[in-house]
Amino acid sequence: MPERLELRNVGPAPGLDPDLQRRMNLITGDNGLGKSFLLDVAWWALTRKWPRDLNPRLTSGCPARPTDRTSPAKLRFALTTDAGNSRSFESTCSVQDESWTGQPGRPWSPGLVIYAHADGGFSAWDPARNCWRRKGNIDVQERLPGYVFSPQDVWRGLEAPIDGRSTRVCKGLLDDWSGWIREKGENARLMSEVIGALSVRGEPWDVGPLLRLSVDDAQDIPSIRTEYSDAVPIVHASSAVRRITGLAYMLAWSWSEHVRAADQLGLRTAGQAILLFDEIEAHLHPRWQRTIVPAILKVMDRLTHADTGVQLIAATHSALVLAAVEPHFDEERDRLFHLDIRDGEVGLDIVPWAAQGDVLGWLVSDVFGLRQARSIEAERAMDAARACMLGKGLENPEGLRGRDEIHEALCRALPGHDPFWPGWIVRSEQNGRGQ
């Protein structure tokens, strides 16, 4: 498992050095400050390959490059291997070669690594199937260096060059799941259990019959049963359901294929699983955002062996995700990070854990930094009203003139039951009588 990452002169920040906890690490921060980049670097540190190098169809996961090409760029990391050994590594960027140098050879096995990209793509690194050896000073590839799926590949299957020819290394969700349903075996039951764990309690959906979309198309399509239909083709389901289904498939496929490969090669299964999630709440309704993190940890406990360590590193923009993990957060095993701009530079802070109680509390906390959990218009109207009530004049920085104009702005922006109204009405009446 990764314990520490150090970045110098790469990405939006001049330097970052997060110390990671062994179970759950949540990364927050405004857009463009480097959350996805940190996950890409973590994947590279664990697998020694950039996702887009293995699949050019990806829109993310590009190799890191020096921010300032005239200065050295370094990536350092420390990890605990699957065998329980502590290892550290440093790599520098060769600008001329446009590559990262350092210790050659197979990466130290961190265990099974799964990276859920924000666009619905996935990457997986399997210690049993993705390995290589050294011959002199040359890395000799024995098997694929990793499985990197575009969103289309997740559903339709992944092909990769092996021994000079294109080989289908994964059938994809539609073929695999259809086959599992027909076989009625362990994988079908596993997929159903994972979907059940990831779906929202009170909004059940189950596996339906196999369907065909057209008389001219021989592709069997799995379907789901919902409250409104006994058979919705999975390709016609909502973005959230497809996201959850794709996630369930990649978790089940990655672990089951790892177990099969380890058994075939006479290896022990991984004692560690590292999950990297970019925008873990992507496409999900608030009801689903409340359950996604606990559900993923529960799924991995179900999939893996009892003694398998599971580490989650996830980027999120959702205050509801943070509110939902409050009952599960353990400061001995979990950590919250926040990317922010200080003195014109991006920095990463460890946020001392303090439960906020609800989504509103998180939105106005330092993590998200909103002054009001309301619309921008409501915030401006309230600022103008406060200035007026404090006697700072009827002209204010928001450009509203007079109590009537401020009152009209408040009426447009605030509902009638908003707790701001009583104070404003009482003070307006007092000021009116004073005139």
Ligand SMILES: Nc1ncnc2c1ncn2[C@@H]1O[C@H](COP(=O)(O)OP(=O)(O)OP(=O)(O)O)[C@@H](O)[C@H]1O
Second form
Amino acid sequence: MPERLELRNVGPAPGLDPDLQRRMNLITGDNGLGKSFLLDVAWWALTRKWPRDLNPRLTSGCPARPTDRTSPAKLRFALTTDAGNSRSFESTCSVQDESWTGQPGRPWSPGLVIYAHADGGFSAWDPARNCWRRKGNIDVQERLPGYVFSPQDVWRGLEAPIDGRSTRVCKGLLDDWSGWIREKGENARLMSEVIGALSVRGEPWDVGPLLRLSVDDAQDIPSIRTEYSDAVPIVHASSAVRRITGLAYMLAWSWSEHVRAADQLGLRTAGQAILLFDEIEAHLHPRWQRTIVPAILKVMDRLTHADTGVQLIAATHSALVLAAVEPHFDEERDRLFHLDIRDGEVGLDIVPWAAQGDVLGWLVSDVFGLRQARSIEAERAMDAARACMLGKGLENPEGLRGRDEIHEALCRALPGHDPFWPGWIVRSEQNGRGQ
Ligand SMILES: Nc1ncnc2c1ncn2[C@@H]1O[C@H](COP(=O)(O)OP(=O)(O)OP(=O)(O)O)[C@@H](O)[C@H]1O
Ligand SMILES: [Mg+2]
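Now that we've seen the form predicted on its own, could you pull up the form predicted together with the ligand?
And the full complex, kicking off with our chain again.
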């Protein structure tokens, strides 16, 4: 698993050096500061391929381009290999070749790596199926360098070139899950268990009958029962349900295919599993945002063997995700990162862990940096009211003229029970009397 990444002259920051913890790493920061890019670099450090190079249908995961093409661009990383050895490597970008220098010889195996992209695509690197194979005593690089799924491929299956032939390397969620349901075997049970653990109530969804969407379409579609229907075809399910179903399938598929391949090749199963997760809260209702991170850690532990080290590196914009991990956060194993702009440059901080208690606390903490967890109008009206109460003149920077205008703005922006009212009303009356 990755321990440290070093980026120089690539991405939005001139340099970043995240030291990662061995279990949970959460990356926060404003839009466009490089959270997804950092995950792309982590994937590259582990697999030495850029996702987009392996599947052009992906909308993210492009090869890193130097920021200043006249200066050296470097990516350095240190990791613990699946065999438990510490290794580090430095790669520089060749501007002429538009590529990153590689390391000669067999790449180290980092363990099983799964990357959940923000748009619903996934990438997976399997130490049994993607690592070089050995012919006689010679390492040969003729396996697939990784599985990279666009959102469409997750559902309909993935084809990749093997020995010059386009080969269906994954049947996709619809075919696999339908087949598993028909077989009523171990995979159906595993899928149901993973969905159950990831679901908001921690219970498996009730699986309905296999459906056909049209008489002209032979594709069997699994369905789920909901509170209002006995059979919602999974392709019609909500964005959140589809996102979690895709994740459950990718986790179940990656791990079960890995175990099968390792068994077939006489290899041991991965000692490490790394999950890179972009926008971990995407599509999820607050109720679900509250459970998702602990659920993912639990599922990864449950899927893999007891001694498999599980590392999560996730980007989030959600204050609720952070509030929800408070009881689980262990400073010995977990870390919170924050990307921020200082003096016009993007930098990455390790946030000293301090529980904030609730969503409000996180929103007004340095991590999210809001002055108020309210509307802009409320914040401005309150600023103007405070300035007025402190006697800083009735002309305030918000352009609200006079106590009456401020009062009107407060009425529009604050609910009647807001704790700001008593102070404002008392002070207004005192000032009114004083005039
Ligand atoms: N392949 C790349 N090579 C070089 N720089 C890149 C590359 N991809 C992204 N960037 C840089 O990263 C910036 C965007 O970063 P990124 O998409 O990681 O932001 P983010 O923090 O994930 O934002 P959001 O919260 O909106 O998802 C771009 O503006 C660009 O400067
Ligand atoms: Mg992003």
